[in-house]
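Next comes just one chain, in structure tokens: the form predicted alone.
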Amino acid sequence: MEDLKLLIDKLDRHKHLDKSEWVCLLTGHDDEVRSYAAEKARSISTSKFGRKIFIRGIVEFSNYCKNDCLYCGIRRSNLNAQRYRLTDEEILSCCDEGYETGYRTFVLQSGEDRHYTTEHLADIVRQIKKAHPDCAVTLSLGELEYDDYKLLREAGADRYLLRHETADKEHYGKLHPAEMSFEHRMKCLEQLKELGFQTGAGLMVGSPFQTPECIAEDMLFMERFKPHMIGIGPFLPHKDTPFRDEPKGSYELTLFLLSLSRIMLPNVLLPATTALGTIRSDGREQGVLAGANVIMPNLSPTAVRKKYMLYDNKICTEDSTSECRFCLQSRMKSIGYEVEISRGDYSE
């Protein structure tokens, strides 16, 4: 195990490992090695951000989606999904309520639903920025075209989250229908960065057909791309998808990858995801202790939260915005951290 600790030290020094070294680390680690990485990552995180946790309020405004990704509960083929769309007024009300409880970043998330034209979405962004000029707006709307992203950026959107899911083209093809393109996903990420968005990528840990070599490619991609945010969560199956009987992703490996990401990219904004809190009741706390510095609670109306189910048994679908906010504050306090009321922008 000492050899693996030396690899972690090398990653800390050089911010790079070869693919074979990544595979070695990913296949040979144990509790001791993961603890070593977590301690190093936590030290880096506290040196950069103190014991502060940035919060982002998510508004899941539509669960319609034109895509048919094999892992996703809101895929277009899921006829059991109860579809919904929020009005502009409902979206703005969620942001207003979030602002009152201390949120200074709002994340607008949906399936790829072209009912909302790009101009319509841009207008929603403008309205949020007008009502709350001291806040950041993050978008998570999937794959669009360059002109769409440009219009949204000009409207005032600050950040964009688009998980690459996997940096292995063959693996990508096993998770998505034939009409979706690995090349287009990667092109979208490049365009977002080019337009000046703080750009987030990320992966599912333990997704079907994933190998250590796939994850090694993910880490090499993120080293090259240098996203401002990285979303890493365990794969969790949904009962109405082709992957319903696949095993959950590894909780331990997810924490390990959070730590390795922090060590490789010290300034990155790194969420402890809702999926991590779903797989283990203290998952988000352990994510923070592994190097994460962001948590993203839900601001959506409680009436629709159970309808936005990307995977089964998602947590926090019944708590009010204020209940979520103060539960989170208490949870962070229990491990010696505090919630920061700020935009929490990426900074070199």
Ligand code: 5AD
The other form holds:
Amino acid sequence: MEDLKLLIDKLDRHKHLDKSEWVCLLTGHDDEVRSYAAEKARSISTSKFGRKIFIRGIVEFSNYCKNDCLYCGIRRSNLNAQRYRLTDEEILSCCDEGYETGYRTFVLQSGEDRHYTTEHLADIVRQIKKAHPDCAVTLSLGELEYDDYKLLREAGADRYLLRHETADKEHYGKLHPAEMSFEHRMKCLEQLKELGFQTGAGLMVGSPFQTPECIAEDMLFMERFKPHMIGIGPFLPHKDTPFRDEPKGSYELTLFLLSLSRIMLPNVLLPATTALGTIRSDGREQGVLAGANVIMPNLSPTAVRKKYMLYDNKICTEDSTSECRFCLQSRMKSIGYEVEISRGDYSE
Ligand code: 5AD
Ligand code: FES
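Compare with the form predicted alone: the form predicted together with the named molecule:
Full complex below, order starting with the chain above.
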């Protein structure tokens, strides 16, 4: 395994590996190699951020979606999903409650719900920015057109999360219906960056049909694109989707990819995701110890949390904003970290 440690050293030095080297690393790793990567990643993140974890409050404001991604529990074909939308007032009051609890970034996330026009969404952004001028607003609304993104940026949105899901076009086609396009998703990411959003990409680990070559392409794509944020979590099946019987993604590989992402892109904002906390009860803590520096708990009203089920058994659906806030504080304390109250913008 010495040769794999050398590859990790090489990644650390050159911030690049060839595709065949990636495949080697992604197929040959064991406990020792993963610990080696985690230690390196953790020392990079603590030297940059200290033992401080940024928190982002997510408001899941609508679970209507026009898309039909095969993995996702809120896909339009899932007739068992109970659909809901929050009003502007409800969204604002989630943010107000979040502010009181110490959040300085609000993430507005929804399915691709055309009920909200772009002008309406821009108005919500403006209202939040007006109420909380010291806070960052992150959007996670899926694929839109350039003019939409522009309007939202002009309304004051600071960041945008759009996981690329997979950088392999053929693999993309197996996870999404034919009406969705790999090229369009990639184009969206380019446009978001061009408009000055701090931009997040990312992927699911162990999604059906994913191979080590696919993940190698993901890493090469992220090396090129240099996202400001990277969302990485395990694939988890949802009972009302075509992937209901597919196996979960690997917990160990997820942690390894967090470490490798941190080593390749030292400044990246890297969340220990909810999916990671779902696959393992201490997954988010272990994610932090593997190089993550962000946690994104939920600010949605408890009444709707169970309805935003992207995958089965999602955590925190019975907890309130303050319960999650308190829970996180003690989880971070248990591993010697603390929650940081500031916007936590990307910086080089
Ligand atoms: N398992 C894990 N992650 C999922 N996502 C959607 N469905 C699942 C699932 N079944 C992720 C996607 C999406 C993000 C909001 O949630 O990567 O971009
Ligand atoms: Fe939500 Fe622990 S973070 S209950």
